[in-house]
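Next up: just one chain, as structure tokens, the form predicted on its own.
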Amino acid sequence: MSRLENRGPNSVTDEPLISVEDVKVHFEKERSLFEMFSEPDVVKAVDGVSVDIGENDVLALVGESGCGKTTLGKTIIGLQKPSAGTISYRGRDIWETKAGNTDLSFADIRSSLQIIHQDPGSSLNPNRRIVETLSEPIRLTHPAITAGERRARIHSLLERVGMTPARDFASRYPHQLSGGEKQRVALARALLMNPDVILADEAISALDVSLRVEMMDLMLDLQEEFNTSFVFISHDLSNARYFAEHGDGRVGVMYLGNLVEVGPPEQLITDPQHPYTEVLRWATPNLALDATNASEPPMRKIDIPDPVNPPSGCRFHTRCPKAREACTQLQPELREVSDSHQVACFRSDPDHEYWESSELED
């Protein structure tokens, strides 16, 4: 699989923070009692992805539910071990480091790679005050810091994420906070570690529409202040567009475990090169495009193929209105179509045999 390099305008070095090399993450499906002696079905959640995350970078991953974006995100920050391929942090293999085979501490890597969950309430202990929850990671990573210094740092960061008066919010329990306030606590907890990369996994999907832009703006402001990179996951193309556009980053479109198109948000949305990106654009009415969307989705069928037994060749060919016989035989790799814009589609190559192959019947 061809490499998606970090070429975002925010990158301050050519050396990536995170380097993902041909990563695959396959899961065995649960079997019923009657299936215990049969071969298990395997879900190919991520199936051959290579991507770099640079310093102060933004990569927004978007796609349908079940496309593998969350699994890829967790793999990028070392929460999910790949079935194959490698994930490196500053040149060290993360899982070799965990095994003690590099000169870096795995604890240092875990501190540098943080996550904000979709449901922050589930990640906050309901029996502990916010100050106690936020004190724990500081106590573990900086045992020499006094209680007063910990509290001062927590109050300062709570104020920075818009929770004022900080002393009042620090003394509350999670059930005394709104959904937006819980999300701000989750952001503050991630930033306490001064991380290099934060995975925001559907971090705004549970918020009211009126609060989503406010939360995205806050994350981007803090990204600049803390020099942190974001992997932002969303099923909503308009949110991915906003976050990547205002963070000078990229949007990556995922389909059935593969990255099928990556590029600058405006270029990807106004001139999509992959038919699946056109489907996502059609399904997102609030993109404020000049062109009127068609009344029918630009694909042959609605049903998503089984990830246990994905289609041969291009995995989108069973739904693609532009598919030809060549698409059923070979899987296209990401190739550059313009500066920082890559697509995995044979139609991007005017000399490919796709153009000579026969069209598929409906």
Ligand SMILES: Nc1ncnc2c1ncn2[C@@H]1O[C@H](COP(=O)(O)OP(=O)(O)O)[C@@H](O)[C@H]1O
Given for the second form:
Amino acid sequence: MSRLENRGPNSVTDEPLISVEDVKVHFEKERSLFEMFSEPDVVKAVDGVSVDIGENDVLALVGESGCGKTTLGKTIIGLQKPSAGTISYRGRDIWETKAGNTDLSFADIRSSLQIIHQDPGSSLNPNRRIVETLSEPIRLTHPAITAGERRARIHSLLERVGMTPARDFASRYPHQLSGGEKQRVALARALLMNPDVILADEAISALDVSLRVEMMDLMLDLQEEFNTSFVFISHDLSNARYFAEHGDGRVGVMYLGNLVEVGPPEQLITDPQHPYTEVLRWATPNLALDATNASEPPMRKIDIPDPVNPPSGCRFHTRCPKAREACTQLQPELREVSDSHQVACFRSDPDHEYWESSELED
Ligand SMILES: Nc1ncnc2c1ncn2[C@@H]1O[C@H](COP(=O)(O)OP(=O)(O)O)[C@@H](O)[C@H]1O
Ligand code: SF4
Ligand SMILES: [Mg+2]
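Having gone through the form predicted on its own, I am curious about the other one (the form predicted together with the ligand); can you provide its structure?
Next comes the full complex, and the chain you just saw is listed first.
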């Protein structure tokens, strides 16, 4: 897949913070005893994605469950090794760095790239007070800092994420916190490392609807204050839109392991260029758009294809109402349709052979 030059409007330097180039992540499915001697099934979770993340950038990834958002997000922050392609941090290949082949330390990269999970409870030790959980990463990375300084830092961050009085919250155990409070602790823990990028993987999905906007606003305030970039993952287009719009960033739409459309949120939602983005828009009633009133989804079939045997050509052709014969043979690459807006669909190219090709029979 061709390299995606777009870096988002907030990017300030020429070199991207993170550069993902033609990355593939394929997983072998576990085999049962009877299948031991057959070839393993391979899930193509991410299959040829290129994207750059700049400094103080926001990329909101959206797409239906199983399309590869988490796998791509983890690859971006160096938690998942790609099967092919490269992922660089400030120009250095992350996995070459891990092998000791660059001038950076892998530990420094790892602490610069942080994650907040959907379920913060699972990543907080139930037997430890919040102050202990937050002390550990500082102790490991800054052994010279005194206990008093550590506590002051923790209290100030807890206050910053809205947990006041900080002294009271610091002494609690996770079970004494609400879901929203646990998520704030997870955010504080990520920020302790002064990270360059935070991956927020469905970080607001488990919260009460009333708390979601508050949490997104908090993350966006801190993004600016700490000069951090966010990769924000959501299966909900309206949340992705909110986060990207207020963070002056981009929305990236994923389908079966591919990025199929990337663009500024308003443009992508009011004038979607990929037929799958239209489906997401149709499936998201709270976007407050007139165009989403149709009662039927804009699709030929609703079944999601198997990621072990994805459709040939354009992965979306089995469901796309605009698919033609050419779409079953050729795979579209992301191409620029306007400033900061890319789409992987032949219809964006007026000279493509798609236009001469016959329509698909149902
Ligand atoms: N460790 C793994 N081993 C095997 N398959 C996996 C693994 N992680 C994810 N997958 C598969 O990869 C695909 C993409 O998963 P994921 O990245 O979690 O998608 P999303 O976050 O969009 O729901 C799914 O089909 C999922 O079952
Ligand atoms: S390339 Fe063809 S099948 Fe794919 S989204 Fe475009 S029209 Fe639909
Ligand atoms: Mg996921």
